[in-house]
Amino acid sequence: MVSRQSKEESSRAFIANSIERDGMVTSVVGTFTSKLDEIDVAVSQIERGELAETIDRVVRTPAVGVPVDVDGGSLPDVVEVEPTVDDVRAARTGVTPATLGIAEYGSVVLEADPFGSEVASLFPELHVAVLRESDVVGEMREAFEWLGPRLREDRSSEIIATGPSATADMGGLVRGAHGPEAVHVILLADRVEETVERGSETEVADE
């Protein structure tokens, strides 16, 4: 995940990139959740310690997944984290961490890691992506500013996924043709954000 220094820089960017709507300044997280709603992606905003019960509530079983590295968060037993090929074929849900969220598109960035995040996010009918609020950036440009040095150094790759998979190549819109037919983003609170009136101070701080 991004470094601590990058997160602090992100918090400053968060303020700089707040969006004015109807006389109010809205956070990038607020913009992100609004965009997710527009592209028919479910979202749960939770506090620390609520991750396991939230995943347990939203998954369709059987489920496979990749361990999520967040403070106070773990996957419930219903998610198989060492799946066999048959487990992946049978899975209805894949649970993975997300590296970043991009507010302007409602996209999540998924690491193509050796733990199977790519497979778990693409094959099951439902993808559940777990993301910290502090890892949401406002624009695609900011995402590339974060990802560029990381990808060049590690020679790795990331997937930028926006909403459920859908195609209209054969006529009517068909979901799930090349990936999950449904997506659920779980946003884990790890900073305090306030929506304030224009001209007032915006505070962003770690809990």
Second form
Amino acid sequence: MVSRQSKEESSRAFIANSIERDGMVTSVVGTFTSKLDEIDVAVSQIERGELAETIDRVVRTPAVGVPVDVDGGSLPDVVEVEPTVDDVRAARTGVTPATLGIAEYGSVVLEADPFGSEVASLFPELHVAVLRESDVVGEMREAFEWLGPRLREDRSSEIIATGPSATADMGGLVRGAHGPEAVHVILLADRVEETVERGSETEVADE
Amino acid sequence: MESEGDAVGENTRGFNQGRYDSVAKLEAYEELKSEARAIKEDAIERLPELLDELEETVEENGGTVYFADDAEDANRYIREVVAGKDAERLVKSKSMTSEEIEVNEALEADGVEVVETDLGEWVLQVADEAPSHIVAPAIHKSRAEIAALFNEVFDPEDELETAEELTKFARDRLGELIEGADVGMTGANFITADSGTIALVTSEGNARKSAVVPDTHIAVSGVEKVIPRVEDLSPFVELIGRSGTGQDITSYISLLTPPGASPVPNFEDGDSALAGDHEGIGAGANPDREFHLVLIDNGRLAMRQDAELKETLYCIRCSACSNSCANFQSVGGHVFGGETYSGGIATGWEAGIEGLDVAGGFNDLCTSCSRCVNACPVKIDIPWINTVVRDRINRQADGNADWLVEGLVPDEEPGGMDVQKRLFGNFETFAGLGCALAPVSNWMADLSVSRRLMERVFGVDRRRELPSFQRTTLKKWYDERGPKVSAPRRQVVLYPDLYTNTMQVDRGKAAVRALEAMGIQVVIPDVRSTGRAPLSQGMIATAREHAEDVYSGLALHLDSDRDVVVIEPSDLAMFKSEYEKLLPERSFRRLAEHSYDVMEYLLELAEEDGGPGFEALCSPDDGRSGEVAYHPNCQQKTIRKAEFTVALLEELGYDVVTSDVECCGMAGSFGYKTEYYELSMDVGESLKGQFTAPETRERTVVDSGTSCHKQLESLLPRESRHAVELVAPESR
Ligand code: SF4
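Could the form predicted in complex with the partner chain be given as well, to go with the form predicted alone?
Once more the chain from above appears, this time first in line as the rest of the complex follows.
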């Protein structure tokens, strides 16, 4: 994938494990999932090794997708990862990776890659976005601090997608305009939990 | 005046309420606005440099940049590109700039099929109408009207009815058109100079499709959209949806850096692979893609050099100034707009792009109620732009039709100026005469022959009750009566605003009694009116002369540490905001810092230790009706003084319900003008509705501004009083 390396490095730098709001400390991932819930985006939080079975469960068939570079990249057979244009037309689900999550908005960042993610995430009625927990940042500003160097260096195209497509132009709010009517985020636990826990233990010990 | 029916009002009010709700959740709202403003100021300041950088970046990316001087130039280039591709169909996502240059017509003349893919724009394309709102172009059309239109034009097998059915129908039909398109055109909400990224703020997904499906992408944008860095997008992304339609964020913020790496799907060959034969599966642009960025000047670079119009270029076209405008809510953007742009800021855009004549066609619909000022995410002083353009229109008028007012009025304006504006702008002079001759002047003014004459010559609508002047002005009354307070705690200036002094003298007397009850010795100096009246007519030079006189008249009092208390909120707003444009910086600050709303001041006095406290004022216990329906003045809300009235009344035990309309509709002299009388009453309907509802019907009506007072009296059968009259003790 395009500059996967640089992305990982920079996203690590953003592993802010918690954000403080209204005096309450919540985990970034917790904020993210509750925001997704609020905007009616389904979310599956999974452990390593569970990606294929989860996708199997959540897709509406037929499904197309592009290679997903997490959890060993194991997509189930039900997802056609080298689709033809007709496959895309017929597909009810598109499975693509997301490069970043933005907790306070429930947004996922989608890269327009050479595999056709932009089309695969946009045409089918359901978009399934696969994201690592470690790639979730808290605020919009952090997302742009990551996007800035990335767009400058790689000149990539990214979509900050929040919920399904929608329109109010036909005299009432309708979900599913030109884009998907539903979004499902699969969130893979890949945080270096030992580090986080050790960190907090140390803090306790210091006190 | 034609209006667009209920859909506009309902939808804009919905967006406006959405904005309040959404920004309330945004902790750093004010900081984000300041940041957004600073980014735009810097970008416009450094525009030539940023455009050079952008050109370099886009070319590095593999795209082409074309700088177009004007619409014709832009269209010529676009037609060449389209012809070069042998394109038969171009699909477009919504772009006001493309409306501005009328590119559809230019391409259609060449035989190119142009398809608007934004659902609202498509409705208008089918109906052959122009957008009536910069964000929601078909906002004036109801669901039923769209259904009737589609059923008639497309004659579908099953009649379309619901919003879902209409959306699905449009999606399917447009989907096919997009698949077979040769060129995709988008606008740009922002363009970053450092990466060549086009940021598009959308919800439907049609802009994504228009950009990714055809192999050729043309982005059309005004030169003012460029900002320095990707990171600069952050505050705008947080503000733009909230400010416009009240969404925290729209479904898609596309950050497209064309030509981009996406493969070009070949929908003509269903068996072809989505990823195509773009072998490079790796970084870099897809060589099959072509990108053209057309950057349009069309008057913008001249606006940049124009000290007053320059601010317009900071506009991010969020539509908050349309949605928060009571007049816009009533008439919509076909009336409140020019060739392309609509709403408050349209005056700036149309004056800069089309010229004063076009701007003059709707500029008077801005009444300077100022409700858009705090709503604008880049803090543009929209009413000021409207005032400046009005002033320029006044000045370009020629002819000598002002024989009636010439000699009678002491203003600083050129001959030939509109007589109606001149009459209202010189209200101080007429009020002076009115008082001197009262009550005869009032009887005279009420004679039907005078009313007919006034209507014909000055356009003063005869359905309006005219203000009635008091023979004894507030100042005269106070001079004769003198202060009635023993051992005063301090002296305070009560500013004798024109309305209180000549017409609503009772509220002035009440203010004197209330201040005296708090142990204050009131001073009422002989100073003239603030200049609000001439300013509202675009008579800036006259208003400045007022401001200078007022400051000179008050300077001595400020030097003596006397605070200035103001009853009329539109005049307090002059001191607190407009005077910044009319006075030297130091004078403005000094007066602004020491000026107070009368209710604010009483609240502060009552809270002071060692003073007489709240007991000195009147509460429901003193036999005053305790249930109140309060309508704050629009400008008072903008300068954030309205809450003090509520706070003081509640502190005293009153039960207060506050109206939540943006403006009562009267807006100074606006509602007196024959051409606007009906609009003014239409705007007033919302307020009337709120104060005649079962919960409020019996409540005592309380106002704060003179024009609201007049409007409330014509809307409601019961009388309305200034809040200070409620809390002031009876005369002793
Ligand atoms: S002037 Fe301000 S409020 Fe009006 S559209 Fe422009 S940015 Fe929005």
